[in-house]
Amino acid sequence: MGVLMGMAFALIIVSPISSVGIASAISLTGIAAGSSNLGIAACGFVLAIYGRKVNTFGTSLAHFLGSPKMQMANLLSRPRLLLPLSINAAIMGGVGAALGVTAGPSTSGFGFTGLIGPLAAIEGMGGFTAGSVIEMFVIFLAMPIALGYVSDFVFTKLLGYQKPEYYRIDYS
């Protein structure tokens, strides 16, 4: 269920559908909350990742800092770009769901915007001491973007399915 909802929520992200709108329409609680969540923190790490090299600096932060919906036109006019992004995301809903990771129906769909997916996590683990911070801290961050460097990796070195040209997001 956590690779479901991990994938599920990172293609609602990248789509004109409001995550949390879902989330909280559903009553989305517990493990597949946290799943949701993790996929969606995977989907804009790994966004931010893949743009890097043509994308300002401040454009990738808002990948995940802000929301991955700005990729939607380069993804919606080349769907295969939403095959990696849903391997990573998968992968994170699964770690998410084996760990325990929880969220409530309120902090549910925000993925690791405004720090509410992480906040929530830590708070299911029990509230705020130095473990659940440095847990929140592998799963939320270290592990999100040690994927995508290795998605990037395969993705674009190793089997040519993209480039970073594809994630330029053009403001004129």
Given for the second form:
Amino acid sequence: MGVLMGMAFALIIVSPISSVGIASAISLTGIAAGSSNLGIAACGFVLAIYGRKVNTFGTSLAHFLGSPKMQMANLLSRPRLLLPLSINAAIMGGVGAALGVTAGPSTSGFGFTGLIGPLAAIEGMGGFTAGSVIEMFVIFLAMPIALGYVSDFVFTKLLGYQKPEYYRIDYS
Amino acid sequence: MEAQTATPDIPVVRTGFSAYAGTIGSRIASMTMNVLNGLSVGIIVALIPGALLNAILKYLLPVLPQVKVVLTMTAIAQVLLPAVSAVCVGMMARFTTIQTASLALAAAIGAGNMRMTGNGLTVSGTGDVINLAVTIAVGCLLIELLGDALKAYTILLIPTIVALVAGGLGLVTLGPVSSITRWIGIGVEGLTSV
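Based on the form predicted alone presented above, generate the structure block for the form predicted in complex with its partner chain.
Now the full complex is given, and it begins with the chain already shown.
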């Protein structure tokens, strides 16, 4: 379930559909909600990593601090780019479900945005303790970033499936 | 060969029906890209103040109640998402000031986050983003079709026509289009039981 939730929400967040709207429409809660947040977080980090060489640093940060939706036009004009990011989202969704990462109906569908997903996960782990904060850092930051670099290496360097140019965002 | 197939990035200056020099297909493609690009910029611009600040502010709130006003500010930024997105689309499409502002009116009407209640206009959330996209696309089409055909009456007619026709169509499609979100929700709900 976590794998599918992560993937579904990663695809929703880069489409014009509101991930938060979906999550609140079905009152998504518990592990499913946690997986949705991790899928979106993974999506944000991996997109920032794919385009890091062609985008400014601020734009790259906005992918996960703001919303991965900023890549909507790039991804919808090249739908094949949806494959690499959904693999990472699926992995993170699965990891989240396996580790029991949770969120509530009002805190799902956000991912890393506004730290809403990570903070919900900490609350789900029983509040702020050294352990829960470290776990949050590993699950919401270290793992998605590491996986992002792996995915970038595989799909951009090794397979030549995509180019950083495809992820260019120009705000001039 | 490749140089020929590549579409030029240079925007075409819109001058009424003469703007249809390019093929209809490529013009629709560029319009679609303008709508998508504008929407994604608008969404980010409207949501980023809240995304950066809300989480921190909520922890500060118990000790520093004064920060509540900042939460109000980010909420106001968020509910303006439809109009902000339309302005982004209008700028990307190189619309004139009046055309861009009129598109913002239509978008705010079609997004559906503003409703008339007993207490006056109530605004909540960002509205339905898919319906916002539909409304903006209709508005763009209308603006392109009208071009500068209205001449001296532009200031009188463009805001009214675009708001009423594109915004009105947005209101009509709001019900059916927002059920798309519901259907996807039902699909996602099915995944949770896998």
